[in-house]
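Here we start with a single chain on its own, the form predicted alone, put down as structure tokens.
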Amino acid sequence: MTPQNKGTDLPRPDPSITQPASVSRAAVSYLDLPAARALSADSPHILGAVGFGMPRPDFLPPGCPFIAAPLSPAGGGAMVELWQSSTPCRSINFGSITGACSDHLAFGAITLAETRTIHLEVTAEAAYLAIFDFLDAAGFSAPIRFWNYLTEITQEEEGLERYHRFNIGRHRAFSARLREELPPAASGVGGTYGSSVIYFLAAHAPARPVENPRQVSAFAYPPLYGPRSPSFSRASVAHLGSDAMIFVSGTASIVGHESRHASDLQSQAAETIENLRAVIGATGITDFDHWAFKIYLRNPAHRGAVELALIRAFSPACQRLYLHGEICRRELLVEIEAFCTATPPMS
């Protein structure tokens, strides 16, 4: 059955619009409920919202895309990840994807329809194919960032780890539909309750992939890590007019392709931060603005130690969201992703 467009029937965004003044810039905010309520009043500029430790809040406008992630804040309570555009957005739902777009950016989300009789690679492939159908319908050709939150990520499903099965399905979909040679930035983290979800950002032009000189590219991992390597780049840079958005994928204590410092939180945090510095340096951009870090902790009690290390390495002014999640390797205790905007100097 061909999925039907259930969003507002408006003209597609015009990819020919290239004037810097009209280009929509993305921003992310990590908010508690009162702050999210206040910021959501500017609903025409909301691309999408992600809830941690909460269902859809009643203050979001009816057309605003929302996905309930299967992770909770490390300190308890509830938090909202709110993506906004500097230009107005409109909802555009298609098939199983709920989303919105501005003229230059799109947000979408899907809850995986898992059953005990269908392996995760089949469900994951179907979800990613639905995402590409959504992007075609919305008039966007280039996914630039994915978040994959999978329940029971390291549990075995008939003899194969669920994360490995997910990588098979994602690889199949990318092989069939991804137009770029290299995959975009992504995070893959285990949820602790609820349903597996995927959400994403897309643009008209692909982001520039960036690799970490300290690590083997994830998509080139040896077979030790499953039948198919994970399909993501370590980071990517998306240019919109004179601005750049830097997306750093989920980053952990891995050097080459091997995990380092098993069970040693302090050393893992230091190695992870060294990897963040390395991949940020590899982007070639130095004029960063408004860093936002999302930190995944296997043990929520580790928040204080990781916070201290992160603030020392970067700035106390950066945004930080700490979540309780299962890292995709059992020996790893912490994973950190990052986002910021920059205005590169004119060449």
Contents of the next structure:
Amino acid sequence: MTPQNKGTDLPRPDPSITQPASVSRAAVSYLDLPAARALSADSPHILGAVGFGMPRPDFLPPGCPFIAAPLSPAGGGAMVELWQSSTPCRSINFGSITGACSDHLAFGAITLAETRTIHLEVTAEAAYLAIFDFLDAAGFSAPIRFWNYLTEITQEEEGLERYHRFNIGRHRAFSARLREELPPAASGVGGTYGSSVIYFLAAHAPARPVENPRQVSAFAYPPLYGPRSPSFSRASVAHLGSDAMIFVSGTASIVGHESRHASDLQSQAAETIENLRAVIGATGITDFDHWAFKIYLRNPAHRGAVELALIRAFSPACQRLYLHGEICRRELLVEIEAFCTATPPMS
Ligand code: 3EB
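Moving from the form predicted alone, what structure would you give for the form predicted together with 3-(2-carboxyethyl)benzoic acid (3EB)?
And the full complex, kicking off with our chain again.
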């Protein structure tokens, strides 16, 4: 985003170069506690763990990064989002960021140090600056995916919505430190308890940003949605050798820049799935493995209806994690993000 450092100057991975099989990829698993405990035995390959409805579990080895997200599973209980690398990881703690990296990927997380007297744009800018310091120290130049879970996201803080204040702070930090011209994929969702957190994945080369032809780019939203537009791309495609990791941002019932079907769950779910299809189509990739979806619901009772629509549209074999969260526009009931790897079949 800095003018002297346009995306076109940055090295792009050449997809025609076949890299050795040791290039590390990340896989995500959404796990209940017994399954998370079982997978934690493989600690050398854990990049990071995110807890929903739970504090750090005692079975997680001390070196593994963990962050407690301020959202709970829609059905109650506790779930863990576990990012694992295909190659060994080592932990990196720098400043207020807890993280880990493999040879090709880094994970990091920060709990926002919010106080009653400091506005969210200040806290958010400081958090993102700390993230860029972490990335510099770890030697990972390119963030490829951000998750932003902000408590009381639609509440006003002295005349400005907290989400809009967050966008100001994030924009300031990206203007100062993001090397790419365009921001990577992200999710922005309201937490329902606890502290705001940001977590992220990064690589050595930038991911390819992808937009949704049905939607105005979030970074180009008109000022109606706050003094600074949200800094995220609709999807990021990280090419790793001949494989790709596809990160689809939090996607909602927005067409153009306007929310559609206010308070109509079925129609919002259908519109959101249309948007997912459109942005996935825009990646140009067709050889996907199974998708992993995270579904954010303003009302946890909406889970069944969204589940039905989602498994009709995608394979029932996909992973699905339903969370109770507040979407950053009050009229929106559901937001869905997606991740998958694409591995061309061996010839
Ligand atoms: C939207 O399309 C819905 O601020 O990082 C989705 C994904 C949304 C990411 C963010 C916000 C963010 O505008 C909200």
